[in-house]
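As structure tokens, one chain now follows by itself in the form predicted on its own.
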Amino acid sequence: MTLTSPNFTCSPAIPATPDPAALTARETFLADLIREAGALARRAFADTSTPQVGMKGPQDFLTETDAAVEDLVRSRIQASFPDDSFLGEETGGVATGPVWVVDPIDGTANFARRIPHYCISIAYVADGEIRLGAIYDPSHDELYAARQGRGATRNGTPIRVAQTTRADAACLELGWSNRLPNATYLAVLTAMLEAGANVRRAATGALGLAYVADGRSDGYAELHMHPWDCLAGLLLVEEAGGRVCGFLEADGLNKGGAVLATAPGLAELMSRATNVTLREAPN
């Protein structure tokens, strides 16, 4: 099998809301496809023969399993809702109207070294909104899910971000790659670590993003993501009652941008330190 990086192109989204019964036929959809999607990704994990690795740039990782799982689930949404387009890491596609946003495996190089710390990300964006997103985790079979203004949930049970306010019993995650200088994230990081804050790495921006939302970390900053990266994520933490950046409003679904989730009580600490506004909070 041949590895390649994939090729997008995004163009200005058509307003198209869905009314609330294609909503929730999407939702359901979304969490049975998940699922299955996942399952692929957990056999391919156990498989003990050696895995087919490819490089897309320096530190940036493909396997089979991501082409293989990218291409379920562009098979399912295809047959099931054949108007919706389509966005996925590793075959592209075009933005345009209601799209399905799609990260096979997050967490590659987690993956292709047998680190059970791995996810996949799906978003459902309509109208300028992220309206649906799921994270599964197959390790541990944790199922993220969030529906724009229901709330969020992991397996079903409702989540909240964490109520932590001080800098110093704060436990943060920072993300990064080569799209921005070094000197950047070191700056970033000295801040939140003068704050007094913790903080960690563990190669997963979605899953980073979901912990936020179930208040296992307090925070996520990641100075430039992919919109396939974060907009699950984005969704969940809003959902969950944390604060997050408006990453839509800055056209990030055509060319990324600067991510961050925070719990409420650590908002200004993480703006500060990143330099990233914050949505207002809501009413």
Ligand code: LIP
The other form holds:
Amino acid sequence: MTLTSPNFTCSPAIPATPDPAALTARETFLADLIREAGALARRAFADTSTPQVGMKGPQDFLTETDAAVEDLVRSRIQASFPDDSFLGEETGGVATGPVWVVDPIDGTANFARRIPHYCISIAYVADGEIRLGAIYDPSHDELYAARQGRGATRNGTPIRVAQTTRADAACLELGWSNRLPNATYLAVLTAMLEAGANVRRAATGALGLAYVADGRSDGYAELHMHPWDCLAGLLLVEEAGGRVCGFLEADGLNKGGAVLATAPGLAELMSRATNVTLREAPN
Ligand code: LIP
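What I would like now is the form predicted together with the named molecule, since the data block earlier showed the form predicted on its own; can you produce it?
Once more the chain from above appears, this time first in line as the rest of the complex follows.
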């Protein structure tokens, strides 16, 4: 089975390491942008008129708000950083050189059923590295942010992954979709449960990853995710002291791929249960 994400192409990354000032400008811009986009999503969520919900495929929902948020984010980025590329879940794009990778509403299935557990996820990738990541939960006004090498925060307060080491005290999250056979996910779920862990699924992988970074969850795994679902969250977890898989190294920007992010004390359990290799822990 070849798993490729639709509607965008990716050419070899053009090495481009933004200078610190250019990255700081994007970091500040991103915090303001994701809150503006979150306010749009929150207004739409509060609108009790019948939401327009379409289906992109089995169990793959699309709301008017997904499209509206992506349009807003794309237009703001193109106005402020016209030389950067854009790659969005709903309108695609070309991931060459420095690129913004955007999920306008992650947790669309929740949003469509008026479950207040969804977020906006935006990452900035340059020179083959995730440089910036932001995940905003409009329902709780929680903004998760990270810059490569400078830690992770929630609403400006530094966050760290959990110190959990015992499987029978662990709470993990497993995501799934119909891009892989059910048996594949059931094998992982069985391994986690038999190890003694508790397992959740909340239908927004980005928030699931943010919660690992924040110590609210001990690990997140999903055996195929699109780049817009996971890049911001992977940076958050690594910057908060967690262990993550090498998503970009496995050509995830072009093909998507397996995602694993975990508290350090559960790294071996999670890697064994999912058969996903983790990046070496930083010194
Ligand atoms: C969601 C992902 C989640 C996956 C869901 C869905 P969306 O993204 O964040 O990891 O398990 O099936 O794909 O579609 O809500 O943006």
